[in-house]
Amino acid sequence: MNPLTQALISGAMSGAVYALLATGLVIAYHTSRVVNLAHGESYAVAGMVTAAISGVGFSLLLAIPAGIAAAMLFSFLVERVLLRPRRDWPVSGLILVTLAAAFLIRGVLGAAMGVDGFSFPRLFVGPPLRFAGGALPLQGLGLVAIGLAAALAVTLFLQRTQLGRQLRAAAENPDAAELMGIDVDRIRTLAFALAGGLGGLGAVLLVPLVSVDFESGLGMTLHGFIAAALAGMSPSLAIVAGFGLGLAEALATTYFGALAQDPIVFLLLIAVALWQSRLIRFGGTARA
């Protein structure tokens, strides 16, 4: 087996979600301008929900619909139930209302569920490809695939579709939008419902690889923050630090071992950040 190809392979399956994630969570960002930090829940709560109704003997055709309704349904109450009723209230506050959120959807999942991890079967089975030393398996190629069509197909909605442009006049100047004509509060609440929509997507596509339990959706929401930094919160430039991030992870793990992946991907999210802020401008001097 290829190390090199085998960690690139690894790498963009783990940034196909990742891609998804940032996706989501810079389109919530972007409409309400809060960074939704229970966004990864979404995860969590369409892979349990998911491998739970596949576990008493349903189909997958029904298991996977209903857990990214279920992610979906979640991300909607956090927006209509826990943020609309609070807009007046400071981003920092708002923000650590969707970090209660996240808490309190992880005990719920822990206690109805258990702590132990879940899965079920692959929806794509069959032998792996293989090829330059390195193996991927179907259910692999199809979460590479449906993602990144999932996410640039959502790029695409928002650049060329009415409802799109929509989201993005609501986004940009909502006090402009709403003298358009436009519902600032149904947008917003659909932003994050297709966020939620992207982050179950993610869940239903790599829990068959790996299992979920109640604590996974910190993580996801780390990792789709990071990705969505990366890219300076463009949906359209998300995709690409989602896949970046992925290898990024994959490549360090291989090369310098697991505890190595977690400072790696930190020092590059610093550099990044760093070389950014060049373009940030105080009184007219740029500032490295």
The other form holds:
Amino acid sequence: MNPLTQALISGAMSGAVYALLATGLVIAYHTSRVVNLAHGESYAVAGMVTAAISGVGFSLLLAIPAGIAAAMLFSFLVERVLLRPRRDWPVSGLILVTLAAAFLIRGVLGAAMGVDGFSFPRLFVGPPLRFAGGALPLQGLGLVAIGLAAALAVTLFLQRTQLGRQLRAAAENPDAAELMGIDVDRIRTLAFALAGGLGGLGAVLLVPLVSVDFESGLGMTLHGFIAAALAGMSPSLAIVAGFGLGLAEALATTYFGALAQDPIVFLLLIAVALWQSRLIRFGGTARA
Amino acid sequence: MTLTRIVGLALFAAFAAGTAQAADPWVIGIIAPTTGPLTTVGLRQLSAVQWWEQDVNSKGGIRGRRVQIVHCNDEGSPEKAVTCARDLIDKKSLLILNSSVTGPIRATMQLVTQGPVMITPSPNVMPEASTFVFQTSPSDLALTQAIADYLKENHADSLAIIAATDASGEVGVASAAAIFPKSGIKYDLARIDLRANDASVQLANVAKAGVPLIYSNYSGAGAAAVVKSYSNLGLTQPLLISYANISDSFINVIKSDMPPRLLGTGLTAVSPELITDPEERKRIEYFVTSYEAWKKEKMDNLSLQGLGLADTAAAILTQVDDPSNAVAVRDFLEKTPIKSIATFRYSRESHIGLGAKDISILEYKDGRWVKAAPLK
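What does the same protein look like in the form predicted together with the partner chain, given that the last one was the form predicted alone?
After this comes the whole thing, all chains and molecules, with the earlier chain placed first.
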């Protein structure tokens, strides 16, 4: 096997999920100014609900939409029940509220489904595609293709549709948007539900290749946040940053070992942050 | 209230207090991760020990006293394990059963230099014979030797190893370096982070054409990443999983990606028909029937490790005059073989209870672990 090819394949698969998570995190951030630390829990919710439903014998065609719907419902509730009534709070307080929501749902998932890991069968079944000394499982190909398409579709939705423009307007200046007749509350709820759906989509595509347990969410939030930060919280760059993060992790592991993965990724994050602050200081545009 | 009534109440209170004192339970502490990535390791062992608690208490306890198991969840963290050990010592635990993993167990060993006796099934912990720590499994060196012997029996001279980056992985790497070259076996090694959900890069680095066996030394549910990635790459060599992963919970996670041949290093007792000692066989058969009826789950390598802990505690409580005397308990263990899942034999020179003869290379076939067929 060719380690470089395999690293690129592996990095693309992880990167597709990071791109979905980062896009969702950025959308929610832009409408609420809150970094949703419970965002990765939408991944855990979707993965575990899908595993539970398919585990009792229902078809994946039912289990997968149910898993994604559960993730959307969870994100919707975070905004509707926890954030909206506290919109007067400082942003730092709201971020802590989302962290509390993350720990709450972890506890609920652990109590409801137990602490063991879960998985479920693949949607795309068949021998892996072999090329250039690497192997790409069909589920992995589906993950990369669907993940990329979904993240791109959301980006285009934000840029090209009226609802997307309303969403961005609500983020830029909620008071002005309200004066223009935009229902900002509705827009925020929509953004959170959409973000949850992206996290859920990542789960139903990736979990068959790995596994999920009630504690999987926090790691996904961290990866999504790193990718979003690398993208400067820009929706259009979140996809590139997500794939870049996945590839950087895989290449670091291949050439420097597993112990070097975290230091290299965080070094990359620091370097990008310094570069962005240089842009701001020397005439570039400030990022969100 | 009349004087007679007051005297009567006082006499009753005195009698009740005396009865309570006589019936004070034997307190046994257990440290086991029941949340976190090592949950599968801790839960199964804890369940077996709790099975013993209800089983022995339903028969009247030991020497007229009930057994009370006090559990502390260390989440697989050394810091929390130390807090657990302090707490269990404060609660006057006669023994500490430690079902955690290498790092946390090592951290707690410093707290029992004067007792109480600590008993652990972790093969990665090889306690000095001068300590109060005893180990109820074969050592990791013995487990690694069993793999080397299996390869040699099958005329194979190489393997690929995936090891985690935690303390357990470090022990596995050290054992591989000590055993395989001496046995004329070449190996390629790749490490994987405990939080990683993909091991295809590591497997691509080591599972080269012609390598007859892949050994995942990684313990805990996270090792599912190795099995899933093995399947993602379409590999065909037999995959051998670690001692701590011979469990139903692990099989449940990987069942949709089962390798063509799944092997494991396990206690011979996992496959009771391989047991030749009638007393050990009887004990395991009773455990299998009773445990499965009580817990509604199948016994596995981890529950057997829990049974080993319970049987050791039972032998101490039954045969040592004063189980709160750590020196007496240590002397007893060093002199007395204990029949359980195998016969634990400690001495003044070794606190490791089992050896290579108690290990088998097992294979998962038709929903159960049996002796592994030859490597092709």
